[in-house]
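The chain below stands alone, shown as structure tokens; this is the form predicted on its own.
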Amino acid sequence: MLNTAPLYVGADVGASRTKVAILDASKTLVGYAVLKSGTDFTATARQCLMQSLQMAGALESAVANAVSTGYGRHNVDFARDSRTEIGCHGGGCYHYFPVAISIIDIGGQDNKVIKLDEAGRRISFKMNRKCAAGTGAFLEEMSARLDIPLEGMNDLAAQSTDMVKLGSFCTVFSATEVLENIRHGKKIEDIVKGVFFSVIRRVLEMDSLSQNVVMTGGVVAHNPHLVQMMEELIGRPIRVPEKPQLTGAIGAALYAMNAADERD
């Protein structure tokens, strides 16, 4: 039986994955896709966009709002608006976490530091974009000079008995401590958890942290030891939405409701 219900579509297409997240009137996920950016932004969201109308169980007519965020924004060509990264991370985390927060979002390409105040309202953000340095891509080029599997790393790094800490931010002089940790016979998990540790601390020094901390992001949904380390660090809980990967697209497809409902 399809679902027919109105549907609000939110794509957030970045540099690394592209995410769509569909909710229904109630602001239940309902469906949602992530896949691999590649070249063609346009057509790699439309296929997000079937995938998560399938799982919804609904045709592209029961949509009746969609709006775009993330890097490739403009190139959604089912999306009717489009607002900012820091707004749409911002605004699909206050809807799971309500309260006064820190935002820290971990992507593929850089990394984001929002606070929001307890009404929601954006404090200050900071965000990298300069340098690969406390990214996905950081760890992906990490996984490759250790010659491990990406989705290895996370249960390398919770087996350190002895952290091994890299002195640069940088990538290029990271990778060359990386190979001369391994020349002196370091431990692989102990090299992988001072590569997350180099993660957090490029990530500490962007910005303070308010006592409610919030981590979002594909890196973080797939390293939850990541999460484990900030906690450790900072010394307090820290929140993770239940699908940490799709907060951009959750936060705009809030944005296409809001839109929505002010129309009628």
Given for the second form:
Amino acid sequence: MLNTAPLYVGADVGASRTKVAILDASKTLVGYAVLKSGTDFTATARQCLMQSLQMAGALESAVANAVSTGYGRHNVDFARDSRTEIGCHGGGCYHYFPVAISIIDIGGQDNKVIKLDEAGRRISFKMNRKCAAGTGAFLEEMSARLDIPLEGMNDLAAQSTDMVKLGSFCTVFSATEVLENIRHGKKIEDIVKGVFFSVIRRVLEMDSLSQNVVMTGGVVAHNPHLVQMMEELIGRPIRVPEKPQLTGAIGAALYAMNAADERD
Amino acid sequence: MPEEKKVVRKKIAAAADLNNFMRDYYLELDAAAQKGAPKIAWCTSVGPAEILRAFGFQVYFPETHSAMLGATRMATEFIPEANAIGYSPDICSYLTADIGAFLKGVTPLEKAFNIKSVPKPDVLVFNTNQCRDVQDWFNWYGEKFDAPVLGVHTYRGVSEVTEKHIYSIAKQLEALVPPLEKITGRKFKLDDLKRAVALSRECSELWKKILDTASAKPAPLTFFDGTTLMGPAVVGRGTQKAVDVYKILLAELEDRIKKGEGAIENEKFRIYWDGMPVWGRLSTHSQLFAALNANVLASTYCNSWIFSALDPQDPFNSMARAYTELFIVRADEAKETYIKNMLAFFKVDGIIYHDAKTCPNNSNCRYGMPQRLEKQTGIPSLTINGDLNDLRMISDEQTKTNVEAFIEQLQERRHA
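Moving on from the form predicted on its own, kindly provide the form predicted in complex with its partner chain as a structure.
The next block holds the full complex; its first chain is the one shown before.
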């Protein structure tokens, strides 16, 4: 049976992945899709929409409103409005954790630290400077250097017993350090854990964190060990939404819902 | 599809008069260079121009030339030329772009005014009140042209300007006189200096009034306008022509205020800019903010050419005070008081700090100032990473997302 309820769509077109989330009127996630963004953002976003609608068992005509976000936010042909990913990640996280929070989002090419107060209002935000260190792109580069699949890094890091620390800020210099460690016979799993540690250090340099910390983004979704390492480093538990890669898209869908409500 | 908003801004009519002023200024310099008279002095932008005017020099300001390299997006191409001869990509990109362009025999003056090269100096005079880079910059040209280089060495991190500071700087200014007499073959006349200081002060007061018009709601001009309108305040201070052209501009802006005409459509947010402009992105940034109904209307940068201390009755001491009271020379405590006053006067909603990679002296966000000021004033801030001239240091997409997110934040705050 077709889902005919008014549906709200959020499309997060990131530099690496495009994510679409569909919420129903009760703010339940009824459909979603994640695809590589590729070079045609418009086509990829639409493909994600179609897959999400299929999951929701709905036709496009059931969509009451759609909002886009992310680097490709102006390339989404079914979106009526756009918001920045800062706003959408904030909204998406607050939906799941309605308290004062610091959000760490680790994406394909940028990191964000967003602080919200207890009412969900943004207090501040920081994005990484013009450098890929500490982002998903850094992990991709390192997996290529180590000749291991990206999706295998998490399990390897978890096996480490003697982490190798990488000193450099720079992705290219870090790669040189990785090669040097291989030459000195260090174990791959210890190097991978060092790579994860480097990501964490770059993020923690960006801003101070409030008591409640939430982590999101594709890197977090695929590397839970990184969250565990971060918890050990900051000395408190970190909250992760069920679908950490989708929080930006969910935040955009919530904006779509609020905008539709304001129109009504 | 959510469209990116395109904005058409109403032009300032007096900008044409200012363009003519700048054209005439460069043509006169070029004519002097061709003829060998009057003599030409190079001067740093907040250097002792008044003394040079008193000696009858045509005064050339390399920083303005380098800003032109930036604004025409030529700078990035030439910076590597200077890097290759030992001037690091991490130092002032005004210096590296300017020296690089000189090495390649290129100047933006050619396209703008059909002038083939920068004017050969008879003397170069710097004041390190901005940074040490100006000294290195002038020394390089001094050697190249076999011309004497004179300088004033400033204090740094000055909390309160005291008589000791004034005495020392005034003595250094006075010490410029004998070598300048020798270079020009002309006896120094105090009355000539007094006249130049009086004109400089008048220019400075007009420039202040022009910038202060932005305190009106809506503001009749933007920071991005200011960065080009400031030409006469930099290159023309100490001359009657600069005074005349600023009177035209001020009248137009005051008329805009009377009519309630804002520089941007539907001004909703008032923003303060700290740090250098990104010369190669003036138009992009102007559009970006205007499309968000945000007016960047005041800045530390444009206000740095206000020299209220200048007093023709006491030229050396007052020049010493004016060039030491400058924001860039001061300690953070004094800078913070200055910015707080600006935020209140211009009724500002948010601050943008430009962290310019190659200009540490003009990047005030590196020692916790944004956090301290936000705590004291409650006015939120955003730091954007970039550079004055080196476009390799810029991510346009990052800047755009940051600015859009910041304005969203101000909006949410207002609706809370």
